[in-house]
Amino acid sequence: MLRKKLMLAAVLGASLFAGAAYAADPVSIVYIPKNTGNPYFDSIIKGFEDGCKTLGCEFTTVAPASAEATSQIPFLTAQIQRGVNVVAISPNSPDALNQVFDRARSKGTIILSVNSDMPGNEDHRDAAILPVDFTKTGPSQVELLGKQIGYEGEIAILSATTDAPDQNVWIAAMKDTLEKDPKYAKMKLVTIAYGDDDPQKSTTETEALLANYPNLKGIISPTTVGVAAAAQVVETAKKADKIKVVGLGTPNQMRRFIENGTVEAFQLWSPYNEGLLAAHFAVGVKNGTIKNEPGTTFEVPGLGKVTVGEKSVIKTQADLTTFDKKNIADFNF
């Protein structure tokens, strides 16, 4: 009896140990962005490390080398085998990986579009990260580089690629307010360029823009690869009292523009702010601690509270930050 009762007890305690060994399991969170070789994106990352040196989860990344609509899929379908547990993912397209997130999804793999959500397609994917309310993306930079050029002149936008979710939003908004706003009626789009968030096409684009069109007076570059790209170029040309470039980018890649006079003022958000956000989201999600419902509300330690809204899409910020000489020393990303 005893012998047997001896017995019974290690069972349980193996089982215990199991049970608890299981329950001790990190989270495994792996990131895919757009494509390799972006600083901005580096940004991301370094939120999801600190965010996972905090949380003790496992944190991946991996990445294409372009951005193109389907280059994310084999990439997206290796971590899905090797079972990790949250998949985050800046999409090269809205619709294109659809299939791949449901077979994931239908494995329990959580599914986070960060930095950009899918339009239309959003039942495809858990939540979405965003860095800022992207209705306000597009009017925003209409307005500073309206301000820069004195609300007329023509205007080009240099963008990332056909298919890139984010920005297609963005442009859509460009043109409504340019359209709709009696303030910019003097303002004319005369084309939108694609550099792919690729350095060299993106400089190629920049250069034909200005052999093209002699009287153009601004660019609106909403990517990181391409804003710093009409600079160059804008600078090399040595027309920056001509030609005024806006954009979405980083400081630390902006900032020489910013001091030389080049560029006149910049936008961008906190990527940083993404990475972290979304780690404590996917662990808290996975562990039950945090509701993937409209209206709950959690902490992020540096962030405060923050609420998942409707579809549920969360925000790091409220607006975007402009950096210009008065602020762009105060940072450093």
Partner chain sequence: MSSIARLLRAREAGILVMLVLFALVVGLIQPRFLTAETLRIVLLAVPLIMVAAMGQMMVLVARHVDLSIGSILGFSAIAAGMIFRDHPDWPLFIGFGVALLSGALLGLFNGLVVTLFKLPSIIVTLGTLSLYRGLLFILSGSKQIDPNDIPEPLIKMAQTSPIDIPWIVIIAFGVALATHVFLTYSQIGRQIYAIGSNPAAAPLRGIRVMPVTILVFTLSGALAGLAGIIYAARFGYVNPGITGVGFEFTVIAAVVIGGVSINGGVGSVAGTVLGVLFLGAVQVALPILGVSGFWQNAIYGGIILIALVIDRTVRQGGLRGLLARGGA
Given for the second form:
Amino acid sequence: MLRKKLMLAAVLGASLFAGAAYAADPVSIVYIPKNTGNPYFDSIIKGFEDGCKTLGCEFTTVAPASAEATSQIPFLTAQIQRGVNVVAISPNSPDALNQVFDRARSKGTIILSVNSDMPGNEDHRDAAILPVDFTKTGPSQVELLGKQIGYEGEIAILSATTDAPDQNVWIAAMKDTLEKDPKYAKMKLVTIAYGDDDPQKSTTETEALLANYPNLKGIISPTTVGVAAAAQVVETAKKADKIKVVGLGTPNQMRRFIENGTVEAFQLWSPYNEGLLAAHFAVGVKNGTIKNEPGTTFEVPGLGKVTVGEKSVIKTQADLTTFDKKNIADFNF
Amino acid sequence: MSSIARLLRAREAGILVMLVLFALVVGLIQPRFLTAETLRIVLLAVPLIMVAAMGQMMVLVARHVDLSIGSILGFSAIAAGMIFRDHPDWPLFIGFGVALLSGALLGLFNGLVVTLFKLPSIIVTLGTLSLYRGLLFILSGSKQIDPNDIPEPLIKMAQTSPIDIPWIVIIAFGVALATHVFLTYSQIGRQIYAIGSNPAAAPLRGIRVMPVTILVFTLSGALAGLAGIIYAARFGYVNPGITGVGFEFTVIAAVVIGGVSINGGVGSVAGTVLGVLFLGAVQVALPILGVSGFWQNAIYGGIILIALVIDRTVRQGGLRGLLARGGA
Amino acid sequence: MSTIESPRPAVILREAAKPRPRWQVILVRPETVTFLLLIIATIVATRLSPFFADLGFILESSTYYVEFAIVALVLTIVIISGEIDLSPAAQMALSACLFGTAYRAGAPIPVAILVSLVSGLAMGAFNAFFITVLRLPSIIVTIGTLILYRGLAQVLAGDKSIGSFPGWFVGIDYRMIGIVPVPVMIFIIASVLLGLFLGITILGRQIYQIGTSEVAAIHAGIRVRRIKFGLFLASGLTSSIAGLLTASRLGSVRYDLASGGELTMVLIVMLGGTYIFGGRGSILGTFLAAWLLVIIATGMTVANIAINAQLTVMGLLLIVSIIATNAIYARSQR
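The structure above corresponds to the form predicted on its own; please provide the structure of the form predicted in complex with its partner chain.
Now the complete complex, all chains and molecules, led by this one.
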């Protein structure tokens, strides 16, 4: 009897101890955005923070000053040294981080690529969390502009850099949509300009578009820096009634242009939800409650059921969110 | 001496010829370049560079260089932007005051370190380039100033004015004019040239080198600060990691093209204005010609080197004289 | 004769009146300051984060800075000779992009490496031409070529990264000699060789003389221009080697490789106590300063200190180190 009691006490004690150890050792997640001071990534960070508040994980974020290919590497190595369980990163290069990722994973760190994937190098990361179904970005942007210009006239694209992988996928889809869908037969893509995601260059490129194509009816700019610069140029040139600007932008960056009528509508997704989803997925995979393989489904409060896709790609939402005069006041990011 | 050499000797004329030739060549390839619309675009593109170039020119004339102006521009733009964001009811001129003052203070620090410790300005300002960028990240909490927070009247300054030329263009040319008057007619202005052409002799002529040098750096900082607020007006937002990065090289390129000698003592406002316009024309011509933006930096670098060689050649009486002198 | 010599004893007397104590001569040197800072930084970094004190980790992290440190060794000699080179980081990028482009065009790796090394020499020669033949100031020439070389890299590679190098080429930073990664070993060996070169060869002494007084050096029959030309060639060649090391570490190249590296290189040389006006400095100082930088940068990163504080600290360090070096040299001169 006494023996049994003792054993029970020991078991209780052990389980208590285990419980205490479990509570004292939560999943640690670090998020490394492309660079510091970028409001877009601040929203993703907010999502991570809120996710970790409910899940009880430990979250930190560190970022380099500039978004060049190698600037994230020292941060990555330092985080591995700190022994974090999960590194979520928005990689500045699709391949320059491969070696460091491999080393991290060999030490048991889970690597999540957040907001963009690493095309061709998917086997160097564990999973990718994308903001939206990228195949829908192109067609949906073309439709948004078409609706505003009566599906007729010359249009141009202002992109980021010539080799920006995401933008190039979207532009290819835009071209495809314009060619194949008879609805857009009268819309003519005259050129693609590249503003390198630099405000100054995006501005001069847009000005050149206006000068080179006097009959231009619309500009699609699938990058946050570009769409703001394009809107600013059209506003400065007082041509908002002749040239429609659409693109991917953040509400805070575009609010002015929506309110003063320079821009009718633009699109994006929810970077906040991306962070939230990534936090849930990270904790689930680390604790073994979510299997990281195609076809797995799991529940994220507020987002519903999420499915892990091919190559472990997870899409945060299916369709893009359109922002216009009616709903822009509801968003603050 | 050949007539070309004589023409090149009058620096401003030389740059003017370069500018006109450039415009004609681009115009031949793409007639759309020679329109009033292009002129408007060029004029909108240059104020930022022009204001800062006036400061940099004075620094170069005094035989120094200021590499920190890009970070000063960013710092001042963030400081003014934060005033606009946190106190939307304050009048516009307070933002201007904050930008100018913060720029002047950072410039003053450069000047003090350079003169008190007798250090080369290029290394000091390379250090403050990093230091001020760090400070501006700290000041802003790494948060961007969104377009929402930039007051509407400020943005309008980049678009219009009572005489239909945008305010920022008027400000830029006003600053150039003021700099010209200051350098040509004020005693201190003349002293800057004297210091630059012969730093050792300047004190013998009763010039107080130290305060004048400090003043020059302070002015350069203040003008970079003014450029900061022009940035906010023109682009409608300020980002701590983007605003002003690499700006110093553009400005130095413009000033050196404008015939300002890096050996100090030589340089004029007219030349600098032409240099700035030349750079602005290149910036605008590239996309109109359909040249990839990737070429821009290579072209800037090439132009700086060519301007250096021309500067050297002219002062040494032709390339032959230059090569013949080679001793040692 | 006697009239000329008569003031001399007086001068010697005055100098002899205040001999600096021997301990001061030995200890009050910029290298000593660097060494002390290195010890202090190590202690502080260990206190800041429990994850710091791990030799393997420090060595691994040092590979991110050692490419700059290798170039900084040559830059030290360039600065001692009274010149400066701000373009090596851009040279690293352009030569690495040329390497990548050659490889992508079908050249075998050894040929691509050769292309890269030759391009390094060519860029060095281009700098040297402007500086020694046209006699333009190196500061402004290399600002121009810094923009030009990086711009050309951008023209060549666009925004794309060029990669898929063969496995044997990739990951030199993870090949070890004992516990020391190969690039770090290269840095150590180069330090010893260049230290000996500068310290004991005639050429090395001549470089100090050039930096102290170019006019005097010319009168002493030193081939100033030829030596300076050689130094810029060496700078170009070393930059291309550093570019290749980076390419191997990353497994890919892009135009923005090593961007901003010029600040890091100058910082290392200045922290090591080399006199910015030439004539004084040592490889030992640069060697110590490279480790100081590794300790500071790694220590701050592993302690999760935000990048804004890091930029501030680096900028301040550069300014403080030149002020300190200047003060020390001013003391020892009088």
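A quick note: this is a predicted structure, and the numbers were derived from the prediction, not measured. Positions refer to the first chain, counted from 1.
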{"query": "Which entry of 58, 242, 200, 318 falls at the hinge, with the rigid parts compared between these two forms", "finding": "318"}
